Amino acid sequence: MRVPIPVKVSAFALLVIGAYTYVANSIPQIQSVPPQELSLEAGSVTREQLVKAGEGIFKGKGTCEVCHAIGQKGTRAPDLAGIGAAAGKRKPGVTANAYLIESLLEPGAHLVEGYPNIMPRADRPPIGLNRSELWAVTAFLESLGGTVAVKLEDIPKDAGAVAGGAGGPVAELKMPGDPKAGQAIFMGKGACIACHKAGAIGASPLGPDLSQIARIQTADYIMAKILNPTAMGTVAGFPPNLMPPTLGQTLTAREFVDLMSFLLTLKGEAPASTAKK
């Protein structure tokens, strides 16, 4: 008796599936255990763990590398090589960790000559580090040529909290404009593209790359930089007085809001995204 072809195909398929199932079940199974989260405030964190966590925050959430380098000149912000040792000598009577903590929470208090006051508070948007993260970053900075001595108690208890003492992150500003219309202004009437790059848009090196501007700067700074460029200082490494001071007059209120909406989308996460004025 001839066996129908469909039956033969089905039997062959079952044979193959059975073989694969046997092989798969013969392989020892390894249980997947997710890594435990490092609790910085648990009291059991080692100095090495703290510094490692701080380095990760420095390179990641803190976005510090966008402006700062370690052992490299010519960046938008001061070179941080050896800052752990230098911090303790910058201001008489101020320890290294106190200097570093204040630099993170009140950046304008310790300006380095040649660099404008453009760094936002590290515990507020757009960066928004919490108290533990500030502790870890400070430890990492201290490790750069110095001795790690910072303690969690050295970080103000209200750091990373809403002004007034309530806990939780500060709400990020949302602009009511149209980002697509703002992109058109960036490329057209505003002529921003003549000097700035914004992700896949533009390529001019005359002004700072804006591809991550919303990650590293506050909305207040961006607004002020558009309306009164000279008052906000010049980013290190770029010529002064390059940005026109007339955008506040040439753009309508709606166009300004749309442009701001577009700039606040630039977080370096998408092709049409990137960093700073």
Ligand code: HEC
Second form
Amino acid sequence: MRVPIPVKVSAFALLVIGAYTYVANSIPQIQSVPPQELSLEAGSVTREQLVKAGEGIFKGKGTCEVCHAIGQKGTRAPDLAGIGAAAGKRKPGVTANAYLIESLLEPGAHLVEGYPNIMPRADRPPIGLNRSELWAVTAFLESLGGTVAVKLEDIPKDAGAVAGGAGGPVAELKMPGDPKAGQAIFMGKGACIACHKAGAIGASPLGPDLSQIARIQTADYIMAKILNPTAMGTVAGFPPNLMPPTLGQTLTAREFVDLMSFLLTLKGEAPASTAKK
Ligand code: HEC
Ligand code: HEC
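Let's see the other form, the form predicted in complex with this ligand, since the form predicted on its own is already up.
The next block holds the full complex; its first chain is the one shown before.
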């Protein structure tokens, strides 16, 4: 936990949840790779096939499109139109290739101006892309105005080592709380519903739509955002300091764990390209 916690939500609740996150992150790849994973390493693949595969991942399993719309501003994340060319000018001496790979594996290393550090690592849950998928997505990003030059060898060997994949066993891990009780907190005591939509409930556009929050964000981020919203920056396109800062004092540990259990059920509709067997 990197943020100071205003403690009524006890250290116990955080420990319990922390343990779950730890378990999720330490499950070895062998158990968690979804069967329909992309594997391009074996055969030869044309540049077009690679870019096409990358586009599918961008819109599907990668959940990139939930935050980044190409050719559209005002969303949670920067417009990626033309990123293939722009990437080469982001950091002096860093090639487009290297910058794009870094932005997937270490998103906080360079922040686009005006955006908070909220992009999750693409090779960790809940996104959890494997090495081939990272390769394909990088090729797709390069194809947006740039030159497709990325090779599989450019993706670090250990990238994707703990990937679970959206919808994989890791993402299915249950929180120890009661999601039903958590939904009641969301609608009642927590008053989240006054500002947030969550699937079928809520409608207010004051805060971001949380209907897919568990597909695009880590449990760590969601917890920190509730306990100390300003420390996590402000989601682009939304007003700062509107999210109540006192939830860490007003919710009990039990209520917090239940609320988290509910939020982690919010996975929206799985796009067609990630439909399960
Ligand atoms: C939870 C929302 C979210 C998701 C999901 C997400 N991103 Fe991002 N991304 C951001 C934000 C916010 C930034 C800007 C801050 C930063 O630079 O880290 C960003 C920055 C980037 C950048 C750098 C853009 C630039 O102009 O320099 C790239 C490239 C990128 N994301 C690609 C992706 C890809 C590919 C995926 C899917 C595998 C993805 N992102 C998933 C939120 C997200
Ligand atoms: C008065 C309005 C308001 C209430 C009540 C509120 N929020 Fe928020 N929330 C916001 C706004 C505005 C943002 C985006 C700006 C920011 O980042 O602070 C936000 C951001 C978030 C985010 C980050 C979303 C993302 O896409 O990264 C989460 C998670 C969240 N809120 C959860 C909750 C929960 C859970 C509750 C109830 C316990 C709640 N909020 C109550 C206004 C509110």
